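One chain is shown next in structure tokens, namely the form predicted alone.
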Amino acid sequence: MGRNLGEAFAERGPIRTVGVVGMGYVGIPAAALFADVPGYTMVWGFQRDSPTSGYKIAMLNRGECPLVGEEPGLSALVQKVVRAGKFRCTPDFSKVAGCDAVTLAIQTPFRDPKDLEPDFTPLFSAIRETGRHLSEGMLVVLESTVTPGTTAGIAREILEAESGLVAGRDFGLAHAPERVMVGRLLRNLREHDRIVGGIDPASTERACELYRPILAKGRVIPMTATAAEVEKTAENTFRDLQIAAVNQLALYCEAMGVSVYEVREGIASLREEGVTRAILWPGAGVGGHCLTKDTYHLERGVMLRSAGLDWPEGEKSLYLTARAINDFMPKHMVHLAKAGLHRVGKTLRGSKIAILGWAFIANSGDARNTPSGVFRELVVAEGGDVSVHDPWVENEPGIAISRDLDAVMEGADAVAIFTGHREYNALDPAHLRRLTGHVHPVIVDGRNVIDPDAFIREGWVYKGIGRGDKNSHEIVS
């Protein structure tokens, strides 16, 4: 009888050298935390030397963090582990051969959500590179969010084909989905419970061994690889569903002439044992890499196994409906802007529209899949002239983004607030109105960051998500 996987791990010994493939919002903080574990002697960060992201290699090796936005403690930790000689970034995948465990954190977007076909090209390429250098007793962990069934399916097939080894016998394979949010990466990795699912018990236990040392508060929750894939996609699908529920409520409140924020406060006030009303906040749209696509991974996983699904005939997926509502919110912002302009005798065509906030999340420079982009395209398509302000986003290909608020506001017929950056919490309505040069400029608040009455008193035409109580106010002369 041949050696089993547990024996292969035992022969290799404790995990000492770790590889992290993909130096992005997940890979960099994970690599830094692994490198800070006393028992781990070396961590390799693998990053392709491409024209768009190759610059990260030199930055990281100088001890500099290339991520934009505030990430408490991350820059200092990267500097610490580089100076200690425990972390190095490289494009050379041959160094995988010296690793005891390798994690992969590569983005998995959809080319077109309508056909439920994800773009796994970068992930599969990284899996192939890893497989070429696998040896017995190694552990491979997918952290990327994937369609349920991917780890034990095509990922396993690629690794076995490239290495000539057998998963579950010669090397371990697991899925341990990342659970982080921009602005709190280190805290999330240390404190959130870690979902770990192997293709077999030995792989699961080895992956648990890998992650336990970086957890300060969270616990490891073991399960199967496919269950872990479902957990991650469902986790984000449920959050998207919660956002859609309050966005739908906001649209209802607008139609009925009441404030969604008053209604929300009442709903959230009901608290007793066994009763929860976990209601989120409405807004101008959902952005980022995760919530905008993870529902489609979950739906695709079911679609591939649809023979076993019992479902009410003719009914659409609740989750896909939620996605449609959240995708609609930037378009609704256009509708509010048009309604506001109509009140002062203007149309989008020929009007100057100032967008405040390009990042998809407050106090961050992360602009992936930003709702602001959808709004901008729709306004431009109708003949509007758009300028963009964001104090956090450094650059965006093809988009001129200014950090000079006064310049962006100059001559604006309408202003749309898309991001709840702290810089927008204290906007001066009198100063901004003077900058626009208009008696009655329009402001559309997509994040509830301004005081409607203060702007209305200053002559602004106010429109806000869920503000049925204010959206038809009298215009103050």
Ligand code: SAJ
Given for the second form:
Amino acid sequence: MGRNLGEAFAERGPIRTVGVVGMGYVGIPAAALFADVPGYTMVWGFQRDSPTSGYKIAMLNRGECPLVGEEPGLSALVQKVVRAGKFRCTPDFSKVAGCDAVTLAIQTPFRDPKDLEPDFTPLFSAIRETGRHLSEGMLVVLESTVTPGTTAGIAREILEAESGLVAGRDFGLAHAPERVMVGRLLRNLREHDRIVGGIDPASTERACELYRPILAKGRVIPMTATAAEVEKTAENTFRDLQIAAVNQLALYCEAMGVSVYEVREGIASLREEGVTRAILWPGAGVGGHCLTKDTYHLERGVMLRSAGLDWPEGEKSLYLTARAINDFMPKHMVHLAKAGLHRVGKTLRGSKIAILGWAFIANSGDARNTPSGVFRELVVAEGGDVSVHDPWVENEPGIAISRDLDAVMEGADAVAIFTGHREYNALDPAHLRRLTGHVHPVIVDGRNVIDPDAFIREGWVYKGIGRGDKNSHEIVS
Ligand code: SAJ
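Form predicted alone done, so how does the form predicted in complex with this ligand look?
Full complex below, order starting with the chain above.
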């Protein structure tokens, strides 16, 4: 009887060298935190030398962090571990062979969410590369968000085919989903509990050993690999569901002539033990790389096992309905803009529409899957002329984004606020109206950042998501 995995780990001894594949929003902070652990002697960051991301290799090896946006503590930590000689970035995957544990943090975007087919190509090629340099007693951990069943399924198959080794006997395999958040990358990794799921108990325990040292406050929560995949996709599915629930309420409040924010305050006042309502905030849409796709991962996972699913006949998934509601919100913003323009005898065609905010989340430069993009496409398709302001987004291929708010407001017939950047918290209605050059410009507030009455008093035509109490106001001449 050959030795088992536990013996293979024991023979290798404690984890000393760690590899992190994928130098992105997840991999860079993870690698820096691993490198800062006294017990880990070396961390290799693996990054393909591709035209779009290869520049990160040299940057990281200079001790510079290539991520945009405010990430407290990250640049200093990268500099510290590079100077200490404990972290290096390389395109040379053969260095995987010298690692005791390798984590893979590669994005899994969807080619087209409608067909539920995620693009696993980048992840699978990284798994293949890792498999080629696998040796006995190593641990492989997938951090990317994947369709439930991937770790114990195709990922295991690729690793075994490339290495000739057997998962669960010769090497360990686990899923430990990341929970990073733009703007709080380091904090989330240190403070959030960490879900760790192995294909077998020995893999789970070895993966817990890997992550424990970087958890300042959080604890590891062990489970199976497939349960960890379901947990990750479900935790984001539930957030998307919560947002859809309040977006639906906002649409209802508009139709019934009340303010969703007054209603929300009442609902949120229920704070007794066990009866709280986790009501979130309505808005111009849901962007980002988590909530826009994780529901589809979860749905695909169960679709692949639908033989075992008991479900009410003909009913659509609640989770997919939530996605449809959230994806409707940028369209609703178009409808509000059109209704506002109609009040002053205008249409989108021939009008200039200023978009304030291109990032998908406030006070960040991250614009992945931004709802502003959906709005812009719809307005342009109807003959509108769009200008975009964002004080955080560095550059967006094919979109002219200005940092000069006055210039963007120049001549605008309507303004749509899409992102709750702090720069929009003190917009001056009189100054902005003068910039538009119109007597009754339109403003559509998608993030509840302006005071409706202050703008209405200055002659603006106001529309706001969830503001059924204000959306039919008298126009002040
Ligand atoms: N949004 C709303 N209303 C809300 C909250 C968010 O419309 O009440 C919109 C935002 O404007 C944005 C999108 O949803 O367009 C996503 O916002 P987010 O705050 O969920 O930020 P993400 O996409 O970075 O989500 C991350 C996720 N974290 C991980 O995947 C580790 C998510 O699971 C977290 O719950 C979330 O951060 C968080 O807690 O802030």
